[in-house]
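The chain below stands alone and is given as structure tokens, in the form predicted alone.
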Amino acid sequence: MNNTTFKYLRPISPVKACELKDKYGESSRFWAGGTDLLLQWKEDVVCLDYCIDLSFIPDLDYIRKDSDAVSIGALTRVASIETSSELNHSLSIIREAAGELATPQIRNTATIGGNICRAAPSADMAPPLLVLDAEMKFVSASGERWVAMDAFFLDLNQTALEENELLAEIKVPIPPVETASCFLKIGRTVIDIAIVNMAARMTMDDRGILTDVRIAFGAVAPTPLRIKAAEEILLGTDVSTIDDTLVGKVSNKVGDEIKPITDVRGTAEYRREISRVLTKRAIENIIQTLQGRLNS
């Protein structure tokens, strides 16, 4: 059994927080919104002898847009992301995913960093960040390093973060103008965690040829992941020639590549079939948008 109490620590900067993590090691946990961590502690899933509360560090709560990227502080509330005017056009899938995460009450407390670092396969914020080529800024007492989102998730509930590091920032490059994206989610209810969630984005050149294709899924494998074999089928294709046969081929490839499990929310086969359906919907949505731009 865990202790019924823990020692509460409130650092004033990311570096101070990492110094406390160095000092207390595995007996301590970083606390952001706490929506998952508190439940884990109560259920004896994690040890929480020392709680390092990050929520009073102002340097980690922001959404900033410059000419080539949007930077999101790890402590930015999901509710703030849901309503941010900086996340527009093809970046709006980040905002859409935020709006699908649990209840308004939880979105007002939960942070984007907490949702990502929990490394749950069903994390709603993960697929959009994967298809948008996000980069993650890790901070420790000795410095900082950047890790691509594609290399962030290692296994179930495991990330590339070292024990003494915290996630400080998520940097999302602004996609080219001729880009369209889509986020989709299926859950038992509108506030439940995903049975399956996914995001896709595609970029075309001025001739209508797809020059970049990204498809990512959550809740269908031990980690959120890109389906690169499916992406390759569409890469280099003229958007005006994409038909039901090609869409079906991509959807079937997604079904072949994922590794869903059966749990209380759905069977593995249901997840596989839903993944095919969502792939078809996302491709049709995106291609319709791109074709409209090409013809305008």
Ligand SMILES: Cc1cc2nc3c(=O)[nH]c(=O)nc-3n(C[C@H](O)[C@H](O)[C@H](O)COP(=O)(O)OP(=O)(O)OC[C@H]3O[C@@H](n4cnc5c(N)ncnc54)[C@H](O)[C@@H]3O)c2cc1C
Second form
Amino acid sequence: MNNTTFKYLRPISPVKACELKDKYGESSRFWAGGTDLLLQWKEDVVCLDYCIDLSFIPDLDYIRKDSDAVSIGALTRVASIETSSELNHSLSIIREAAGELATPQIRNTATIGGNICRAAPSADMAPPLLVLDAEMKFVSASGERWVAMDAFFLDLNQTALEENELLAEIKVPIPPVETASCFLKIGRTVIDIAIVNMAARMTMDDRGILTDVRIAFGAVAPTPLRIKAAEEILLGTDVSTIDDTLVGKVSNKVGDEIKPITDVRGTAEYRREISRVLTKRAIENIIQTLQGRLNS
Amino acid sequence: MAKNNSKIPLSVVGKSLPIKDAREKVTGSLKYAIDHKVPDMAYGKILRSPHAHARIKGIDCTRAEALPGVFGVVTYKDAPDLIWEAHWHNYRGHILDDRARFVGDEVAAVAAVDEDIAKQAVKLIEVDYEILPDVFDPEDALKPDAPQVIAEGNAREPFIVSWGDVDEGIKASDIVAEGSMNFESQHYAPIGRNACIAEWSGDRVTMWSSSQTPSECRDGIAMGLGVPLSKVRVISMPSGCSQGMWWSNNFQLVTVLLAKKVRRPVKIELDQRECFATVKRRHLERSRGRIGCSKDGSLVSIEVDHIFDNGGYGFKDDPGYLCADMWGKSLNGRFAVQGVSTNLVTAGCMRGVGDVTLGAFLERLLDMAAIKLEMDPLEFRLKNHIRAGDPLQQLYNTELAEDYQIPPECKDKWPQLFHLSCEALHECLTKGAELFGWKEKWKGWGKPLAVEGQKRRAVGVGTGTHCCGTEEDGGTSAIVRVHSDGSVSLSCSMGRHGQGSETTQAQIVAEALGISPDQIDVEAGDTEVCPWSHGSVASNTAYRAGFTTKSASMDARYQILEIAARHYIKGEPEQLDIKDGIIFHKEHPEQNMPLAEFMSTHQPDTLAPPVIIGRPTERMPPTITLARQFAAHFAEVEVDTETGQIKLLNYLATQDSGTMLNPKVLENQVSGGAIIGSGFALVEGMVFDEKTGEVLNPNFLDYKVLRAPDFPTQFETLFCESYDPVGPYGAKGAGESPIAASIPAIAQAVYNAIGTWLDVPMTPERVLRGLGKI
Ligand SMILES: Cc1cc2nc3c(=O)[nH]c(=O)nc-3n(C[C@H](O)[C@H](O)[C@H](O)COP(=O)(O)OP(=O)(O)OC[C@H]3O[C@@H](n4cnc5c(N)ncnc54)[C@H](O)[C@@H]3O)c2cc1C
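Now that you have shown the form predicted alone, what about the form predicted in complex with this ligand?
And the full complex, kicking off with our chain again.
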């Protein structure tokens, strides 16, 4: 059983935070917004004898744009993402996902880093970051390294972060202009954890051939994941020739690839069915945008 | 009274006065039981069973008792061998016994200096359980070899009401339809958690908790502990939204027992999981039945078999299906209702009990018949619903009705019993249809109003009803005391769960006494001050408490006028009146005296100011035998046939609650009912572990209720007033019919959109199954 109190630590730099983590190991946790952690601790799911609060570390809360990427500090509040003007065009799906995450109260507290590091299968920020090929900056007492978003989630609630590492930044490359994206989420009510969430992103060349296709799903497997077998079907096709049959093929592929479970939010069958529907809707939405651009 | 059904001009009743504790609520200063503390208070925590069904072979508390900071532990060994029964059979059992009947059932409790130590100590109690076979499905629990959950046996005596001969009725019908409907268990989903503080002083105990039924709470404690009623004082505090959850609950008795053992005040505070998974819920219910009609759409025969589960400690035999009365025009009827115990958390009354479920099923049968007749559901309802003066079949066909005689002195005063006193449902349906645009929107059975891609829009209409209080466990009373400055205290046992009863009762006092409502304060929760009442259950308060409050006020008024006529204003008491706080002669208004002056003036005969204590002097007829409230709802939905999602686009709730005591309060009741009814229709349902019966969604993350963005912005209410001859100033109950009309309206709209009937809640998953997509 957990202790009913914990020691509260407030490091002032990422490295100091990691040193504390080195010192206290598994009995300590990084605290970002605490919206997940507090509940997990109360429910005895995690041990939190030492709470390492990251929120006073300067410069982990930012959204910065340069010529080829938008960088988001791990401690950036979901509410700041929801309203950021830097996240536009095909990056706006990050904003949309933030806008559908929980309630305004939670969004004011929850951080993007916490959402990803918690590694819930349903994490709303995950599918957009997966389809946008985000890169994650890890920091430890001994240095830093970059990990691709695609290699970030390992298993249920498990990430590529080592015990003594923290996530400092999420870098999202700005895709070429001829790109369109889409985020979709289905919950039981407007405010809910996703029964299924997903994002898709496609880039075409100037002849309308799809050169890059990403489809990612949440809440249908132990981790948020890309459905590469479905992406491959679309890769190299001409956007003007994509018809219902092809869309159906991709949707069915998604249905085959995912491994949903039954829980209080929905059954495996329902998740599989709506994953197909969402795939169809996302592709239709994106293709419509891309075809529009091709014709203009 | 029967003759007095004309409206008299009213000055306070009918006004939308703000609710009395609005300021405290919005500023966060209102105290709920969870906020309450008393000096030297210990904190308690309950050890709960991890097993669905088990016998406690041994229980060792030595390690828990040895933990520093622990004051003591109670187990079944400390509990009296007495069974207590809560209001309307919502709980029946010992405070603690050697059995656990569901996962989360109370096994023991610890009191300690703080909650953390109490929590730790709970984990140190060692229990040796003998695991017993368990049963979760109500139909399984009825089988002869099923594990027996309670000593009385799983099956309650079936409750059957019948008139005519349903088999003959079916034969004589031109069309016959048959159907069934299943309901998951809805939860009260209380936003506020509850707590109980118990403090003994000698052999008397005071208990603070949030309850809709302070008097029943006191009775339960006396029964469970085997002490006289005079030894128990309950001070009930506001509860926040309760929906029938916080009445008298066993955790309160555990607290009282624990406080007694450790000889100091104890507080037990329930956490959210405990609120959701260990107290109470709406029953799991299943209905089957058939209906027969003649070609012109008149009802000939209705037959329903209904089964509901009581969980571990519920003991209900009849979930209060007043909806049978609603369609009592049917020439033949038979309603058989069966309660059954299971190893799930206790089930009991929730707002609209019976009428939300069985009522929705009846409406489904009506719809199935109307489909065969190709008749508009609105027309069908208008043709068949109960009208004023019609017999209330459910009671009319019991022995009670035969035996019951109106007392001779009440012959002129009481309306005809076992017949509906008044009704504006017809108006609700017709005016509602007009406002909603029913004629334009109704396209025929199974026909959507519009189809856009995969989305289909359609409309539905449904009705709901409930009683206006009952007298099952006793009469309702009130005391009105007029103070020396002319201010007034009303003491009337009621709940304070946001329904605004203190305000509406104060309006009744003000109207009757002729004074301003802000001169009146209301004590609703202290059993030492408030006479016995059912409290705020069964839509009781406006109607029954209102009747006694008015009667007590009239008594106080008469006492005032009598003394005034004797000493100060020449005339007979009947010639005097009070208005705006001034006593005056009706024919010579210049002869007058302010009430405050009157109350503080020494009378020549007693040499003291008057003592005015009003009590109800009029006899109240058995209100269940005459009054009903009605709701008719209209809904427009959009069904996404690919994802199965149902969106409410437009909603109109119409209501007949008799005279509106306070339109804003009423609107609040009606819109709340519509939202929570729609929540049950669409998403709300408890999830139980298949193997253990444990509640798997005991919080707001996993148990969803509708919130503002889920409900249409296009939401209206419409009130049609009837005049009840018994209710105060013609008012009736309001709380429970609105929650009963949502499922019928939405289910019908969904049927018209997709052509199939669904079980409740109508989740996207059920929609896709209904469409054969999964
Ligand atoms: C009522 C409610 C509704 C919710 N609804 C949604 C929803 O709709 N969609 C959704 O996706 N989520 C939802 N959540 C979950 C939660 O709010 C999000 O996951 C949130 O983004 C977590 O962020 P946080 O900053 O609060 O994380 P915390 O709780 O502080 O941390 C979560 C975990 O990540 C670790 N961590 C945090 N930051 C870092 C870092 N920089 N480096 C390494 N490890 C780190 C922590 O140690 C902890 O284990 C909901 C939660 C609640 C309480």
